[in-house]
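Single chain ahead, written as structure tokens, the form predicted on its own.
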Amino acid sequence: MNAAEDSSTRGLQSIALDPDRLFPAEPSVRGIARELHALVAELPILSPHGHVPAQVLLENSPFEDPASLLISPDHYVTRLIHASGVDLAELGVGGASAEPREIWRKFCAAWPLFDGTASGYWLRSELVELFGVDDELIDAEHADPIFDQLVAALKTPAFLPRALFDSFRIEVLATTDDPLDSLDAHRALAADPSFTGRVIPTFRPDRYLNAATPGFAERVDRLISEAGEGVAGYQGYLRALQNRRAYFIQHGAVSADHGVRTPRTLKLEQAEAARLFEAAMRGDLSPQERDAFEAQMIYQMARMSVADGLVMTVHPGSFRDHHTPSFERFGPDTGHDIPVPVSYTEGLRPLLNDFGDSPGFQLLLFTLDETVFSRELAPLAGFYPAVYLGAPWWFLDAPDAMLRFRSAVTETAGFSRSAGFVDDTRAFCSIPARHDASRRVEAAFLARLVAEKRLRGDRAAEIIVDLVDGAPRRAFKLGAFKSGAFEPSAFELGEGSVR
């Protein structure tokens, strides 16, 4: 019995099971959205940017408990509970020792904090649809029985990682990996005939490009030693990065991801770049020189992408590890990264002047700054063949923010410059809910255009399938459409809609 059937037998009428969730309130527009969503609801999930470790699928071991699966690794969840006064250590953040049942009790007590939030929407969907939880009972009083219910579910074969991977209909899952990662887990998965999914690595060189990160010189020394082919200095550094990119491509990688503070790029003379590199290795760079070094290395990453074909994704605009005491206690990626304003037009000009129309080069631009949707990103994507619009991510991957994005960029860049949705998550069980939320938002936006006589229904049908499936395949070079033929003539809009 699935969660929806179980909920029905118990009389549960959860909003997580409402078939019209996230659709427009106006009945005729809602009907169009419902039919558009039906076209893509069962399409496979393409997840070309995420953070679920490949080792989880390789080992295929039962998840230990609900807290370590759903709460501790998800900084969307822990940051908001922490804002109410709960110490991150009490939530098991950063490997802190905390009893799973106690973590779960704190989460259930904090459940009202998630009303109206994107994370609350995903959590409710996971708990109700996947685990069959009665969301009317999520509170401090019922924390223990719900915990026991989830523990029992996690012990069953249906909740093993590979079984969930299949039931989620994931076709492609990308991980995020250090340039010196052996990729042994990816190689073993690819060679395992019992696993038919596609799990691909992503080259993430941030800690080797930003000289301000602790341990920069030691990491770069190791990089050059292992992959520089005996060449020292700046040239050995570039050669080592190129060689590791090639290694990732051999193991299925399609993209290189860059989590930078700003999207600034610089094209420097080789002698000046080498001078900055040597100063960086000595720890002698000023803050301005560190920024210049990173900017010229982002330019170099683009040059390498033109040569080797890796899609270049850029995720700027986050002040990483904003709370120093939390960083020192729990490490990075523990919920205290804060968005900052960014500017793309001037910062990317050196890169785009040289590579913006280079055949095969694809640059996917993401942002945490909504002010640049229509002012910078859409115009850039509407001119440069290389530029694609990355989906709203992190703090913006919420229903209203995704609608604002689609409204802001479409009138300038159209639909064809979209790169598809990315879930960007460590929370494995939230992947289906996140992708479905995006599909519902796209259906809602397109339904309004149809109802306002701005788009024909058959074109809306073609577009939503392309946004969900075709766009990420093109933008991330994932290969051909595998979901079956789509015939727009088969889409019949309901009463009162546009044909």
Contents of the next structure:
Amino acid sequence: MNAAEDSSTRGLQSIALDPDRLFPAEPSVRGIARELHALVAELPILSPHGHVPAQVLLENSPFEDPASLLISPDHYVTRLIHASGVDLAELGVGGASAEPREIWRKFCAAWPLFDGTASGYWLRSELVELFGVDDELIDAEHADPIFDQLVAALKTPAFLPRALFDSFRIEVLATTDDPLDSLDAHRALAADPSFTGRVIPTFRPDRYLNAATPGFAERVDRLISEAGEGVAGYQGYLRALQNRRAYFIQHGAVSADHGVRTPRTLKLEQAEAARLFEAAMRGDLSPQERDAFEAQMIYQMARMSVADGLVMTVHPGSFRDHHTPSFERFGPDTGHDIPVPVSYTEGLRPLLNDFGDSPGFQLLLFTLDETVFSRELAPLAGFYPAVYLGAPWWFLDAPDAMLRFRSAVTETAGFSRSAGFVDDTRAFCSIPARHDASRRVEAAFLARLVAEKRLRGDRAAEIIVDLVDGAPRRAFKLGAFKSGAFEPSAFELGEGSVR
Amino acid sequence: MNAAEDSSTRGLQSIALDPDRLFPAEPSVRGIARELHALVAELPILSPHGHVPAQVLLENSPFEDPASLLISPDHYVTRLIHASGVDLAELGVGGASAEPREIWRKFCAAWPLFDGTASGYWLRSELVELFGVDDELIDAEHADPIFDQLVAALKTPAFLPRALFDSFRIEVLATTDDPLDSLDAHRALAADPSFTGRVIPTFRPDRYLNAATPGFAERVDRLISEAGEGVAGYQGYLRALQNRRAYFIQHGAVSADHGVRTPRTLKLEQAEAARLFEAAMRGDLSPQERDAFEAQMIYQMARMSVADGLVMTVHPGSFRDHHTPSFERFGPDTGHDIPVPVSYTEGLRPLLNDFGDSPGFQLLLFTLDETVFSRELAPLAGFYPAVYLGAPWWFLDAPDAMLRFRSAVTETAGFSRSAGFVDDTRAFCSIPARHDASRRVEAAFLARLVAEKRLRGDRAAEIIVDLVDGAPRRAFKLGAFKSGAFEPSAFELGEGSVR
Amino acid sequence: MNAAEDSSTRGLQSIALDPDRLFPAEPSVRGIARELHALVAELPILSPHGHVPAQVLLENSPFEDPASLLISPDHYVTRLIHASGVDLAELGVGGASAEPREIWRKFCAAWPLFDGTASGYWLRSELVELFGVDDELIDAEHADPIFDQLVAALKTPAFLPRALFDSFRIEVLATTDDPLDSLDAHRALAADPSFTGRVIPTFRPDRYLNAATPGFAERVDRLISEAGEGVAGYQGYLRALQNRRAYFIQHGAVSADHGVRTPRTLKLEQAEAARLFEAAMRGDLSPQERDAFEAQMIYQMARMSVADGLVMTVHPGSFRDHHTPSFERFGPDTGHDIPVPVSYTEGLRPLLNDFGDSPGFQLLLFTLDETVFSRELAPLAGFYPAVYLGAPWWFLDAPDAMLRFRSAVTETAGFSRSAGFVDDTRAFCSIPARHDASRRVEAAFLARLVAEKRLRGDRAAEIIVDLVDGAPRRAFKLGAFKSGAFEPSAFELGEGSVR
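Following the display of the form predicted on its own, present the structure of the form predicted in complex with another copy of the chain.
Whole complex next, starting from this chain.
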């Protein structure tokens, strides 16, 4: 049975295709939101932070099947099915072998779990818009025909990774990479005249800075030996990090990302830093010293960013691998990273005191703890030239949470301190839905301000274009819009002076 | 003067009778909310967690007077009158002697204090709907005639506890009980052929687990001697707890409740646990050790729940008896329990690592600290099969707070992880108003999602029936709906597999 | 070019003049909000906490220029321009010399930064309503003509401080003063028959209580020698504080204000308090002891308030002078005070246990951390007769934040525990806009409750009048409305009994 046909026969339209989705119901606000969204609906996608491997685009092989494309690697999806009592192994998590069709059946049976969730919104959008599935038929009974429909689609040229990249209108896609990654895939992609997209690496050194991660000493040894220019010890370590950052920059990187437990920074005397480093290499740090070492290395990363220009993004506050049995069976990133309370004000002070107004230094702060939106992030971004507000992240990358974010930060920091949207995803096919959702929510928020006479309509129009296009370009130093169709917005500032 | 007549003369209708109360004003959303609410308005009340004594229903004596029924025992009510400067003694709190009519006069004079509060909403609803009072006349001047009107009503058969139980359409009512309670009242009620309601006990062992409570050692001694089967010490203590849980289960209990200061758990070696127990019995624990002992006992309670199937509910984060002088004069539960910040992520980890996916284990988490809704509770419930989201509790059991709860948790955890509503009240007459308010708010929230094209209307209809009826049955293991009129919802899952 | 003319030519109206600004878009709610706002739009301004110097009104000299009036001293404004990369010195911050016209140009160029912010709302309102500026022309190009327009206006008698005071309809204006201030300006103003306004001092002893502030010992020495009546040491210190409070009360003060890092209080034995005092004077306190000393002095301040009747306001949770380089160049209050997490429940317990129901004692709690609204402040204010809810403060004095405040506190504490609005500003010309914004938001919130049938319309009308007029009079003990036009509201309580 062809699900798509069935839908058209019924004459019903999926909510995934409703032109007013995510807009407020009040007609006057909805009307303004519609106009604002229209201004940005067709803008290219800038994805300066995410987790799609460059290899996928380099190889450009057909995606294997719906389960390994849409379900198994997406811990946003598998976690909620698991919560209903399904073993992660049955969903193919962490490389567990499971029949794709079986995984798909479980997903379809679990589809009602996703009602009201951000993942459900994206999945519905992908299935309906991209694959033409009739979402009214996503259930256990219709799992097989939908699976077959998707398998057939994935075999067509239109669903090859590069074709999707183009049809998604992606201008820039950033990957996330180990400091010792050769970046061969990025280099090959850049050299390939048949691929015009921009795929850039991101320097992510967490496992080289956090001495609590298993294998820390061996990993750092390898780092120093590969990139330390023969210098040993702490000096070699710093030099190696610096060198790898430079290598990433040569390969197009614009940012370095830091997934820390707490946003703490520390400025240490060099002797003390070296002492902690040596102890870390011997596995001889107390928990307090390990925290201090990481905090001081985040400070060092900021210092290097000031020097080499890499934008610094910080994603703190996640307790990784909360459920040890699942971690042991399936590895990391399998759905049980759970947020903890965070505070930035005191922790970031050493860093901000030294670099908060350093020219060209840009620090993008993300959070999983909404309490800091109004309490800390907006006040920090509303004073420090270096600080930008990262988009609502992970569990907060969802329509209501995005509205809470805007409501909480705008009255203090306005719109100019926003870093724009990042999809932060490993789910390639969800990228357009995520960006469109973000654009719709920005339109909804701005429309309310216009309707409440808190913002002029013409300014709302400029602001939404800037939030979608200008803000990520500035925050991630991505450079100008290719076609030059848009003027830099009125509040594009820089060089220490207001134009 | 008959207040009810007066109202009809004026031709005015109380807001307590408005069919659209608690629904959003926007007409299209309101229309959807109205339809959704209609689906659940008449469903029976499931009250699986509360504080009405079973004795009330067993004896079935007329309630004495309006003050002792509606005011004195309800610390939600007396606290706000006290804040305006009235001595708690004048309100009959903690058994203080005060003329019911005098108490009632004070309440009526203070009635404007309750505008906008949840308690005011419930009280207005009770007075208008249940007693036919004209709420426009609730003031100092009309206190006496209203008092007389209520006194007269309470003497009629329709206002006997069992008659109210039936007219409220209560299917299940849970009480909260001391582990050594004989449960005679429950047994007698169950054996009484003239009473068809289901009144079930709840195992609440706080004072046997927290060594800081006065009289701890004597209480535990009694526990061990009564239920320890002759075993002494820590082993006898564990066995006695286990036996009393079994006794509660025999008498219909479905859950054990834990009112802890923090949601901390700890897995200790048995020798260390026994050592702490012995020290606790000697009154010889440091504050840190007392906390550790309680944390380890919460872990033990989970272990027992895995074994015996009692649902585990946790209500943390209240600083009990904040105002010592009031505690000394009036005892506990007199309006000055004040919330503190909580975090669940690290504290629950020992418990969840061992039991988070144990078959049949169900852990319902409540909070007074809204910050954990999106940061911790939704992420935990969206991964662990054991974890359910408790309804907004106490100060948060209120329309706006319930909307914030749904907004904060749904995008991560959907609707299937909700435990449904609990009224948690000692105010018997407020039960229908509380449940109806919750149903109206669920309708309001779902209606917005439908209007914003984030949820299909037919699914919203299924979800609201499930939230009101299916969710508490599953979360509290209450069993199926008597009449079988409703199908189990599409996402009623279980047995480790998606049907 | 005259900007005002230009606007009228175009026939456009600024959003700053829209009668429905800040009201919700839904027509029925907006209609109710409009009616409610009309009841309070013309009420006099009560400003019982702020930072305008009395000297300004005493001297009644023309304001010098737009930059020193509107920009340089307002750290809400300069901070956001600084975040865009402008050196604070170029904005005349902290007395830095900069041409007023140059500062104004920078502000106009930066005007788009303020879209959506509270400061932008106030500035637009001031410029359009007060000065008749066409806000569509606020940009780099039109900076000079607008500057000239403002300069011309400021030279007219209508823009003299006292004339503005009258045209703003200010009934009471409180300043914030050092305990050793002579209060000469207040005395002279009170004695001046040509000035009928009420300008009252506020006792702000932070720097005499916090031993970590530079110059603590010298300052306290001076305090004791000036006001200690010859008594030395801790006893002289307490006596001097008491005497200066009395002096402030003689000069019209109604409140004492405390800007503490944390809302912690501590009751110490006198010997221990004296020991800490002596060590503080020697500069010999550990950080823990310094905190303890401050906590015990806040307790002492409450004790004195109970005795002398000064209302106690507490503003905790700001990390002052976060950016050391800016502090060193420009001094305090220059835009980099950043909030930190706070909790009141445990910290205030010693104070509340002893004084929480002391007759006449009034403790107004403010916060920069929204998490305490529902978790702690509403529960505290809903029990303790002494505790009042301070208005949303600083970063939270903004339309959406005010709505979140009302939503978070009302369901627990109702409206009667509110202390009313305070503008807390050093920006004299922004006072009317701030008060009007607050009144509009109150109307918006109440209108929603009425539309959702949670509050009767006639009560909403009484409540908004009380929130704007009655609440600050009660909370700050300001005395009755001059003209007596309004009845005390139905819930004006006091004297330990409900009327």
